[in-house]
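Presented as structure tokens, the chain that follows is alone, the form predicted on its own.
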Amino acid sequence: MDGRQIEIRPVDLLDPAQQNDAARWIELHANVQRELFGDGGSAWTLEEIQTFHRSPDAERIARAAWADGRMVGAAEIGMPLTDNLALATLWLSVDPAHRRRGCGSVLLADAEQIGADHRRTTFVAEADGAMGAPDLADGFATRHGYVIAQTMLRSALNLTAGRDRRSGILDRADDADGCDDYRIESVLDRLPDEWLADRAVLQQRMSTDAPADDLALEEEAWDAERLRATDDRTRRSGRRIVESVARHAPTGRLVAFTRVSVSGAEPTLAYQQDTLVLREHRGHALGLRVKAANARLLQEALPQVTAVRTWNSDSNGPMLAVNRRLGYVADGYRHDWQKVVS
């Protein structure tokens, strides 16, 4: 087989009658996180890819690789609708079995070709690795002309350990000084309606705040009212989530906040989504108190979740050090391949 007896076909994610399709294009990407991590790899359900591909606030299009009567590669290219109207993110997968054959290189091209029909110029790819293991994808990207942009740290939180130590965190917070200016806030599921307008602000700097190293990204446009309905799909896919806040005492205002989510489908592991503590308002350790209040709260409220997975640039000293104090182990790492184009 090589790339000329490969045909690429596109695949509804939400048409009833493609279902079948849908649940195979589905588990190709998962079983590139089991050959890479085994049983610690990350996988999506069908539904919450599903979710994604309902919301208005990015064009996703699912499509799919085929030999011989057989789907070998999955692909979905995502682009913004609101913002960074020049991105595509690009999520391949290819059949272990199946690779060196040309199927990589065509989905890679449909999907370019995708973007480029959408005016799009820059393209970013994800790609996994286990602790000391080779980018499998090294080779593939360097050869389509794509460059490492920025690199991820994946680290393990175990839950059913460390308890006293992030207890003694929060207890030790509130007695240092300064800190009587900031109180945490914690929240299951659903946001309340007096946090929507701050937390949108929060979500538009994680844009601008955290860092993109070498990522041609521009900031995102956030408001209360896609705050509120980016909530509403993530819960209608299944996922629960735990978020806190740190709120500043003086002014009102929120000012640093931590999200997990816990899939339906993997009810013991949670994914650690979003942490950002405003430029203005770091050097009170609030980061390290929101993510020990929420891991708190994770075990109150869902106590068969043992683990939490996180991902932060390899750049990010300061979270980074959050993370170790609170018994993060890291266990992987992902490469943000980009490719800009004129």
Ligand SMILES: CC(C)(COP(=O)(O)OP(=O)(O)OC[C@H]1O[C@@H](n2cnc3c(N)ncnc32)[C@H](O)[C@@H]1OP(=O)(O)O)[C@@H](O)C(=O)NCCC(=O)NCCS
The other form holds:
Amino acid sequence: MDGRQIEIRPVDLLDPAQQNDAARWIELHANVQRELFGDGGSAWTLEEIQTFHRSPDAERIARAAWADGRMVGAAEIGMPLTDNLALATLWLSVDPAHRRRGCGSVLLADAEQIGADHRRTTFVAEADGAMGAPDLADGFATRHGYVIAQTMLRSALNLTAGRDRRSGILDRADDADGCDDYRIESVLDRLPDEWLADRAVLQQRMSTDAPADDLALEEEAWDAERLRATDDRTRRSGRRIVESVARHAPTGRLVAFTRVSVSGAEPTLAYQQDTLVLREHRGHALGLRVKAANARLLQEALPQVTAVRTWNSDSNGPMLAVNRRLGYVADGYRHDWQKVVS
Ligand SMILES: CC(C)(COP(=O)(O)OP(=O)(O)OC[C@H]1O[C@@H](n2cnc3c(N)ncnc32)[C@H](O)[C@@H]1OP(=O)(O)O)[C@@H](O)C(=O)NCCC(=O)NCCS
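Okay, that was the form predicted on its own. Show me the form predicted in complex with this ligand next.
Below is the whole assembly, all chains and molecules, this chain first.
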């Protein structure tokens, strides 16, 4: 097999007639996680990916590389439609038995062409690795003109330990309540209507305030309706949501939040999603407190969950410090490879 014998075809992940191809496409991506982390990888389910493909927020196109009648490579091009209109995210996985034969290059050229056809000029692809292990994408991405724009650390919190430490954080905050202007509130699965307007502001701030390092990203556009619709899709894909916020009592406004979600296919593991404290309310340990409160509700509501996994920019000192205090331990990394074309 070489680049000339590889055929690229679309895969419609939403078409019931293509479910065998969809399953193989997901398997190719999941196999890379197994290769990198053994049982400790992170794989999306078909239901979750279908949810992304139904979302009006981005156009997602799945492509597959075929050789000798078998699907040997999988790619996805994601193109936001609400904001970041120059961005295309790429997801590329080639079967280990078929690497170094041009398959990745053909898939990448096809994906970049699709991006160009949609006027996308910034291409970003993620590559994971276990701590201390080499990045499998390094030679390939460099060869194709990509550079590392951000390095994320992957960390895990063992929930079966450290309960006292997390309670201590919340108790100390309660003791200080008389002189403290903040109240922590937590919910399972559905944000109250009354939260939505403030939460949309916090969500939008996430895209400007979390370090993007050298990634060429723009501010996202969020409102209550988009937030509700996104959460509804997440729930329909089988994910549970646990979220905590800090309310500034004098104004009644929400000024900080954190969220984890739990996949139906992996009920013992929670994925940390966004955490943010509004700039003007930093310095009151709110990041620590919303995360400790969220871990408490997570353990009460979904007791089968034993660990939380998170990714943070290696330049994000404040978030990494909060995570260390909660007991997170780094076990891997992710490189965001970027190419900007003029
Ligand atoms: C990265 C990946 C998609 C490459 O797929 P591939 O089919 O092996 O890539 P190609 O055969 O088209 O490689 C093209 C060139 O990239 C470079 N390259 C690819 N793999 C390399 C490696 N392991 N070490 C060094 N250079 C490499 C070489 O220059 C190669 O050309 P050559 O074989 O003539 O020397 C594949 O290794 C993979 O699935 N990795 C795991 C998931 C991942 O990292 N995805 C990419 C995120 S950017």
